[in-house]
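In the form predicted on its own, a lone chain appears below as structure tokens.
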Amino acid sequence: MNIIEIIEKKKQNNALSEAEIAFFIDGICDGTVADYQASALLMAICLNGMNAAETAVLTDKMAHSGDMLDLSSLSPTADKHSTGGVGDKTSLIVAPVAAACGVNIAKMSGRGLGHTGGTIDKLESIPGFNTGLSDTAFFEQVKHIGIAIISQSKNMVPADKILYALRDVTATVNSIPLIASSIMSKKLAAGADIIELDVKTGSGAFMKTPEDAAALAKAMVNIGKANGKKTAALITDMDTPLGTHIGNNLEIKEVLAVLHGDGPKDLKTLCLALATNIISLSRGCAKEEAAHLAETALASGAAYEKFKQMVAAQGGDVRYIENPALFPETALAVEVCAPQPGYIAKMDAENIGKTAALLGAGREKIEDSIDMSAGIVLHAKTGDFVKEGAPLATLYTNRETVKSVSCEQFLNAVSFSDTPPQKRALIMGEVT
């Protein structure tokens, strides 16, 4: 067996065997398969696809390329993953709601890149919050308080790091088997028994159409099932930013509002739906019972207390949780107003996310620094009627030089009409 034969086989649109996939993953990790050979196979996969069995094997071999966490003594444990979007702070609400209902939440998250925000960045906007717990400390925290959210271990899924870097520079990112295996290999390595997925679709999502999002959701659920995990997915709207706050400590403020029973309806609705699935899968109960438990955890303040408990356990300053006004503000707060009257027909979530990044809230390269206070607060959203001159959003930044261009960029992301736009469903489907 050699890599050239494997590339040729996939080029001819034939399914790869488990041994051939293992040979490929072992080779990229030990250097016996060159980058240009790996890139050739990635292109063949991108063009010809993989069947469900191949994708499951690829994911399993990637997951086992590095450290694997054993959480079996804490069983059942649950993890939740979103495919990314703008204003998507659901993990920070879903996790404490589920934990308050007795589910052990053991979650590893990533940082933001491009127009999407990252859960780890948001948590690190809380002074002192430590996302770099050791595996032992992570395990012990889940054992004692039922919840921990940390950054991914450096020794976890090294194959994915290699393949992701190659996909980024060879135009092979947009492949459902490769996307699904990248996401699910990290979920499998993290060790949770239950995986809840939030697959976004729309202008601010990687999957632009509901059909592509559904295909990705099905691929990931099949991978979870093939690897013995209880897995479910919601397909949700990301054509418009989720909630009203975009940016790291701004989103923490919105999380706290929801945990106190307030906050935007779309954010609260989605978080309760995701938490309901996790609770139902974990406890083996009907969704109606799980929904009641989730709503009670939120309304009673139990979820807020669980979030505060996690912050304290990971070194965060709980004074900021108890009094969000302590979070620092930016030097500039620029109001963007409607240039005309009418209904907001569309808010391009991707370009609004890029505007937030321009203000300092995001990064283009993973090593870039971010401004934890920068971001956007929306005052109107798609479907709302606004008068000419009415505030659409406030942009927060410490960068004087981007003030005018960011206002222009935001306005270019918003379109108006004389009639109300057709309403998009927040939750478009479910895969179980």
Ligand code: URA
Second form
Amino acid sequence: MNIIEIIEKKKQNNALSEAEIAFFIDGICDGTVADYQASALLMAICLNGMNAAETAVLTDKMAHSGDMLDLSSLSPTADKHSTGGVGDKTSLIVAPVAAACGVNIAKMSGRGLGHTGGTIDKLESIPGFNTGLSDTAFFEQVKHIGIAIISQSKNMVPADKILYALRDVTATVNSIPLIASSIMSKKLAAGADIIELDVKTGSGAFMKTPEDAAALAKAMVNIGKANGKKTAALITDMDTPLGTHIGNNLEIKEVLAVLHGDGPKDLKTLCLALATNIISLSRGCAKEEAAHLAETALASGAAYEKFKQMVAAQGGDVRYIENPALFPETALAVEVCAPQPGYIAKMDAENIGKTAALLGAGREKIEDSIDMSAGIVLHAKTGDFVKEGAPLATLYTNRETVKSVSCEQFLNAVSFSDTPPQKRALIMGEVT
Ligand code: URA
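Now show the form predicted in complex with the named molecule, given that the preceding structure was the form predicted on its own.
Let's see the whole complex now, leading with the same chain.
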């Protein structure tokens, strides 16, 4: 077997065997397959796709390229993953709600990149919060308090690190089998029995259309099931930012509002739907019963207490959780007002995410540093009617130089109409 024949086979649109996929993954990890050969195969996969069996094998081989966490003695454990978006802080609400209902949440998360935010950055905006627990400490915390959220440990899924870096520079990110195997290999290595997926669609998402999002959701659910995991997915809107707060400590403040029973309706509705699915899969109970448990955990304050317990266990300063006014604020707070009256027809999530990054809340490259206090608070959202001069958003930054360009960029992301826009559903579909 050699890599040239494997590339040729995929170029001719034929399915690869398990042995050929294993040869490829082993080869990129031990250096016997060169980057240019891996890139050629990635492009052939991108153009010709992979069937369900090939995608499942690719995921399994990637997952086993590094450490696999064994959480079996804590079974059942649950993990939740979003394909990424703007203002998406659902994990920080869903996890404590489900944990307060007795589900063991063992979650590994990522950092923000480009226009999207990341759960790990948001948690690290809480002074002292340690996202780098050892596997043993992670395991012990889940055992004792039923919840831990940490960053992916270093030796997990090295094959994905190599492939993702190549995809990023060879225009091969946008492929359903490659995205599905990249995400699911990390979920399989992280060891949970239940995987709840939130597949986003819209301007701020990888998948721009609901059809592509549904195809990705199906591919990931199939991989999960083929690997013995209880897996389900919601397909949800990311055309407009989720909730009203975008940026790291701003999003923690919004999480706390929801955990106190306040906060925006879209965010709360989505979190309850995701938590309901996790509880139902974990307890094997009907959705109605799971939904009741989730709502009670939120309304009673049990989910808030669980969040606080997690922050304390991971070294975070709980005074900030008890009193969010302690979080530092930026030197500048700039109000952006409506230039005309009308309905907000669109608030382009991707460009609003890019504006938040410009203000300091996000990063271009993974090694860039971020400003935990920077970001955006929206005062109106898609579908709202605003008068001329009404506040649309406040932009928070410590960068004097980006003040005017970020206001301009924000306004370019917003369009107005004389009639109410057609409403997009928040939850567009489900794959079980
Ligand atoms: N997130 C991932 O982890 N991998 C992809 O390929 C896309 C999004």
